[in-house]
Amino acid sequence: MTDRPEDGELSRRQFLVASAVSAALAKTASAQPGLPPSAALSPARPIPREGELLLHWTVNGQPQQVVIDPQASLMEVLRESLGLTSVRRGCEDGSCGSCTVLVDGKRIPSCLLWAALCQGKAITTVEGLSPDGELSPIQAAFIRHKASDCGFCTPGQVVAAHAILSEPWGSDEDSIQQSLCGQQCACGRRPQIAAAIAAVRSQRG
């Protein structure tokens, strides 16, 4: 006896298939990093309305394209947009650091800049450093100094952490302090968070 659909029904065989793909794509739009499962199955080529941009970028390896409004700010479309909420909101001036991102590597409070300018750029958050759920040094230093507190800028001081040991500052601590101008932590956290950055920094020699 064969399952065969009748008066418009799906057969047995039919319904345990589309179950089956439904169950796959959920699993490839949740094993994408950063990447919120309603973007993931998202139409391939959004089309922007009047008076907004179809911006093509790539965030956290992932290359994209996503609708936005030109005057949002990029912390605004990651946030938003992209769900990416461990960029958080915090001062909005670009004082605090909470909402720090890499932008073709480089930190940058992600508040100040207009998504629009970031056509084609590498965006990275704190999820970016480790793609294959694996701490990266800094953010395995950060638990082993006890850098964070309250968590909320945390995401923000890792990847700032993450950013300084590429850039041109000295090992000494009045350095690693200087490095961390315009991250304030409202805990008390700095003197752990250059604990962090030195020690990577020692182990890198």
Given for the second form:
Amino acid sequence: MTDRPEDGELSRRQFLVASAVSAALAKTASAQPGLPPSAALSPARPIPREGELLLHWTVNGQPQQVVIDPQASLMEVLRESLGLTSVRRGCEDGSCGSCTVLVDGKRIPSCLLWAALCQGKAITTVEGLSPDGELSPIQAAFIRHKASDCGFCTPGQVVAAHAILSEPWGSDEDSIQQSLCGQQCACGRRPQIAAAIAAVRSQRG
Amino acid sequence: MEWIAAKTVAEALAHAGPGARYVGGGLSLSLLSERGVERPQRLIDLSALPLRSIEGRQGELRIGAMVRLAALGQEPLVQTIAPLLRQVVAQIATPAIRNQATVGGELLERPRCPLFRDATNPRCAKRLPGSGCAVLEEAHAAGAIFGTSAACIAASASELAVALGALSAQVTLLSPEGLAERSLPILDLYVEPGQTPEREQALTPGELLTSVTVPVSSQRRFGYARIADSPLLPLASAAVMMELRDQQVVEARVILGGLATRPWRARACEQALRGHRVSDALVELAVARVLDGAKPRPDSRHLPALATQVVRAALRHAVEEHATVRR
Ligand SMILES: Cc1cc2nc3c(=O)[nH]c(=O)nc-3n(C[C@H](O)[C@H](O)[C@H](O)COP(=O)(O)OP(=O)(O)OC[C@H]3O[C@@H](n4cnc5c(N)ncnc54)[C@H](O)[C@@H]3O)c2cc1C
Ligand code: SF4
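Moving from the form predicted on its own to the form predicted in complex with its partner chain:
Full complex below, order starting with the chain above.
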């Protein structure tokens, strides 16, 4: 919010730190398939305190228990407790798509989803799309079609594109554009993102 | 904040009380809580309740309150029985939001008035009863042009209600008091702000919305139109129904969304249609009555024009549908 500059300042700094951590941990993630990079850094406390909740869930294929504040969003838990900073803190009102993750295979904006609603669910972030360190077809297509520029929105775009491929959309250009509603790219890579989706779809026939 | 994952409807109702809120998809409630607009002390999660089915019964379609909008839009029964619903749902919010948002949550979505949704604004009678209204006092933002009061002019948000209004749907509500069930026409679920802008809906304390029932009718023709600044900012919408017999309009419903403090029946417009032979000229006669009862303000700018535009488009849509059916 513009009338509280100190907050903006703080979150930008946090963002810079978070990005650095994310880059540093990227290697760990590929070296230990399926393991959320910072699981070792912030071990889940198995016993919730008064007012906290214990979640049993699967994150990128890995069953876990994590203690959460019932007011926390899924985005906050993934970023702050599990270090999965590929899940971006973007608009925080559900309209930009940079925090899109899969919950039981369906894409949802994690900024508006209370983590408490994810009891027993399977969560997938972009790290979970290449568990063996090998790029998934849509990730490879993003690279081929240069569908990423500054990279901020890319993890959410890749997760959304992955989901779109299993949703009942038509294959024409208009359907692909509609399927991308709510996935914004400030660098203007929407055409390349749409092309990457169309390419994987046509490969699959 | 306390989190209750209710396992049964009875358990959910038993936890209702002051400060408690039901959680459908939780998208709207989490956003407003994060901003300090809503301050729930207890959240009652409805996800495990058996309110997730869509059933076609004799002469009606029954939709559970916890059906996700994406599931509603993809259900073949909906496409066959009420294609209007599918058309409207496909335009609400974004595909990712529709995966989580529920029918109950969409119908009970709070208004989008930007000064209601900004907890740093101290003057909003909807949020802080008796505090005045920054929109009316400083005329910052355009509000509704129908059903407004001296206390509040916030436009109601639900687009599903506009469609369900045209479809003559009923909602079923369950009260914690003795588990009493009642049914009412969907449009009666909404109230005008009057002197009590803090409530937009006719729900009694703790009442749970359990389902929506849509009657099936083969005689009726429907039309829908929507105008949005961007896909995410709907400004105005209209859903219409015309029942025709030998080219005569025997019954009509014209419902406006986004421009009124509740989903709005344009009754003068409906009256102009009834009893007349359907034609382009009739559509124009009806459109001329859309603004009857409107209370535009200097800040309403283009809103009256939007109201006539969406109704015209929706009526034409219904007339054309009729034309293709006849051929
Ligand atoms: C980016 C964005 C764009 C959007 N665009 C549109 C749009 O174009 N058109 C549109 O119409 N909407 C739009 N919306 C609003 C969106 O449709 C709602 O946020 C969503 O439908 C809320 O559903 P939910 O199930 O998550 O609600 P919740 O947050 O769970 O609930 C909303 C309210 O209803 C109450 N409630 C929920 N279920 C019940 C029940 N069964 N009984 C009693 N009370 C209940 C809750 O207590 C709460 O007060 C948009 C939202 C976002 C974030
Ligand atoms: S129009 Fe209503 S909701 Fe908006 S600021 Fe005024 S009182 Fe509040």
